[in-house]
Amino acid sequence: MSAERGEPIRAEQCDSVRVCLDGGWLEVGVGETILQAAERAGREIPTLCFDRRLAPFGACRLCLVGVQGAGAPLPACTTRCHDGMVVDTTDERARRVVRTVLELVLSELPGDPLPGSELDVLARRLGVARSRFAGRTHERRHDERHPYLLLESELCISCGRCVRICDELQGAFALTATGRGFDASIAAGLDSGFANSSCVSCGACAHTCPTGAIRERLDTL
């Protein structure tokens, strides 16, 4: 897109912008986020609430990165790139915050993360074997009323992915967020169970869950 003679071309008039990511410059599309730019550059930024099938949510705060000129680390999934932006995905201040947030998440679980879950893989990758914070943990509470899915509420970290994918992608509206703060969780059928909900057994919630709080029942496979 060209500007009229005598007027400077602004970044928003172009199809792309240049971003410095971890010391290297790259072109990204106008409107792309830092997370998208990092993927383009082959950099992996940790996330827990992000699912590329859904609009960025920015709830987990694990994708924080350093941005030159910003007063604090910014979430990569919701922060859009601008021309000349300088990003450091290894910023130590951001890494400290991320590790602390992850420890707080782990501190609420009654035990270790489910082996092989996104949470488990991420904790191992960031070197967070256990939490420094001791306190109240979620009680084990299972909903086994669905013929194909198992809901273990104590593993829920309230990332919102299951509720959003059920609503926005499948249009089933079978899940709902319940409680606030520490007591926040998800429930099916207004807490009457999957069997009495509008669930269509698509399995999208189990596929997106990063902790295994909702997963397929092995006894029915």
Second form
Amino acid sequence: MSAERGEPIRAEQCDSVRVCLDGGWLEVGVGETILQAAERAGREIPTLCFDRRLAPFGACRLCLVGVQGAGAPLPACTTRCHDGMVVDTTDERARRVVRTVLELVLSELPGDPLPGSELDVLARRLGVARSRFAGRTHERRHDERHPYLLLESELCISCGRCVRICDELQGAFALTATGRGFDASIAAGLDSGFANSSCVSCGACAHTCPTGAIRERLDTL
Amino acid sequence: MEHPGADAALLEAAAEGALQPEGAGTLTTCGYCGVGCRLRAHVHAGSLLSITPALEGPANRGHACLKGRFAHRFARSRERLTEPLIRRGGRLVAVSWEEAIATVADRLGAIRRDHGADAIAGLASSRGTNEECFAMARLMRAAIGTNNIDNCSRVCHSPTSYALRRSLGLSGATGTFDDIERAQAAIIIGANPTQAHPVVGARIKQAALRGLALVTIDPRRIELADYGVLHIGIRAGTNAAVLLGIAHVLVREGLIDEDFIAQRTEGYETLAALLDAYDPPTAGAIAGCDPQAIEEAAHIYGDCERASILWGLGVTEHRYGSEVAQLICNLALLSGKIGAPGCALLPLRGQNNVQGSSDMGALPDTYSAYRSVTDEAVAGSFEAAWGTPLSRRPGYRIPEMLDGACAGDLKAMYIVGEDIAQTDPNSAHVRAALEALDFLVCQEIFENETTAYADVILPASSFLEKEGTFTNAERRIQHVAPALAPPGQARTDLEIIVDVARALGHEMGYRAPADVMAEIAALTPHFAGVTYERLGDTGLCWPVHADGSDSAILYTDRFHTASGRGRLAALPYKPPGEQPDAELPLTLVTGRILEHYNAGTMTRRTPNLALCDHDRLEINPIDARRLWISEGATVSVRSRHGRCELRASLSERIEPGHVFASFHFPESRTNLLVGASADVNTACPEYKVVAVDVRPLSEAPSQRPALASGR
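Compare with the form predicted alone: the form predicted in complex with its partner chain:
Next comes the full complex, this chain leading.
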């Protein structure tokens, strides 16, 4: 009704917006992200720093998609749909950036990603077997002081999922991002290990970690 | 990805073909606390590799705690009972199932013949499934012929059940955990969720970080108090005074819903008259707290539109626990904060199926859904289904069973999955009762303090090894699926109960757990629509109607009392059964901790021991300094009922004048300290108020008799 009177439609006045995803139009809820719309449409968009239990973070850039009218590819996890939006999840420029980002991530690891890890599965899916970028890799540093949790810092890609799930789902605030640039990593407490931090051993960090940098110890089985 | 958060260790195993990928695994329900987390159990080659939280779990939403997620290695412990055992000449001897079942049936049959059916009593396990609890109740009622059946909700939330039925009509939470996020304010009284119900604790903490105004009331400054807007530290045993004080302020300040009171409640006038006497200065003086805090709590709860109240055993395990739980209901009824989203009364149930075991009628006075054994129509329906006459005489509750055993009236007990020698109060009396029995059957997964007295031990199964349902603290019935086979010759509890009944001449006709659920549904209106298929991945909250629709929020338009109105209870504050005095100057509160679970039977057999390997006595530094007690020192704790030794842990979280101890390790014998004082209506023991004397062990009281009562 407002529209008929020439006034702009405010978000709270409608329940849904229409977006075009890879050529097909669909209706999504107001405030839904492109990633949510894609899931609804059954289109898979790769993600690395995303976990549906957490607020979208937009850090890894693996969910970049082409959006008509946008100057550059946009992250699907943090970009909200608006009415009439035209999204291309197969956008060539976005795909190129994504593969390069993944190569850069892999280039920091001392070896191949942990077989079967989310990172490994993703690299295979996107056809990024090896990195073109040679250079420094993370040094091996293991913390095995906790009976259930293992931290292998060299596998950490600083996606922040563990820190965020510890804050946003558990509320233990036991993990912190440490270091800068290449030396960025995560630590339990003041690098004192899980058992000597505010960690409550819920295992959420291991459950969300996409690389196995933090994982459940099976060696004590 | 469809399932983010794939645990890499599992995926590594998956890549090697050792494991199903994330999203697979056996979807089941946690067997620890009453939160009811949905979990995925990942098994390879007959052994459990890992358990991960299921994203679709309504209570846990992809989360889990130390116990549910990691503490599963007990399941393949070498100490598991794997063959039936019979005591011969003081030694336990392995026998065949045929011999064990025949012995149980012969001995129980002989005792029934010589002393009558009421000389036999059974305990169903709140760790077991609904199906097992229902079958166990049937075993006692139909195969033996007595109503002597109880379960361990007797010693935890029986006062809550009593109070909810009395005030509102139904024995269960009025809403679900989702009401935590929907509420604007919440009161937590007598509970420590981040330790005892960690996943709900995390949900409360997150809600508080997002603006939920949290009020905590407890003699311990619990972790959630740090995230709340108000903490009221009170003397143990004075919950009633604080709740009456809050109700006083609600009425005085007009923070009540007069329309709601007029249309949907009864008893307001009497309550209002009683509340006159509980102005905050009076209530504060009883509870040992600042009167201003009571004013503030009333405003926080009363000023907003949507508020919920959560409580735990700190409310129930008192002499007047069942009255205090009614005083909690009063607040909701006075302010009309019930029967709507965000306005829930949420008792935090202790064990995975403590709600269900009582729902199923594993109680001495009720059939399923709390229908009295004296109700002719109900009893008749069970007689028709089970084809045998049933007793109309209510049976013994647990404390009466133990008294009866000591008095020689009770000759035999059949205990399923409960270690009463460690966990029940007045341990010396419990042991005397077990000793006095002619015949004791324990159906267990491990030997424990109670099986030491058993004549026959039947090796049973853990929650990972059987099918059925658990009902969580939200009244949510959730499916339990087997991930493993029982070890050795161990069998599922249902199979054992069916066989014992058959040997006693009663054919139950159950071939699978689903058959039991079909019978439960047929005989219980609240379960009318329950089938495993309908429960699906996310369960249903009872009452479940015949069409399969369930009831997340109760009392939206009427209460389930005779009049349809909520009953406001005019109950005054009464002092607890024990008071500290010159000789026993401190008040002991007992409870559980994050790392361990109740008797510790399971968690003590996992690497959780590396995180905590002993019970501690928490003591305020002020008291510790006065008593020359230092951190880690071994102290003697003496009550009127017994003495034990614990290591001290100095903590500002406990109010001065109080000490706190857990009871997870049998060597601590914490429950020797707890006496026979119990809730006046339900016989739930007063675990939360015990007068004690604490001193460094170097001053052993036995060597200084002049300091003890003989002075």
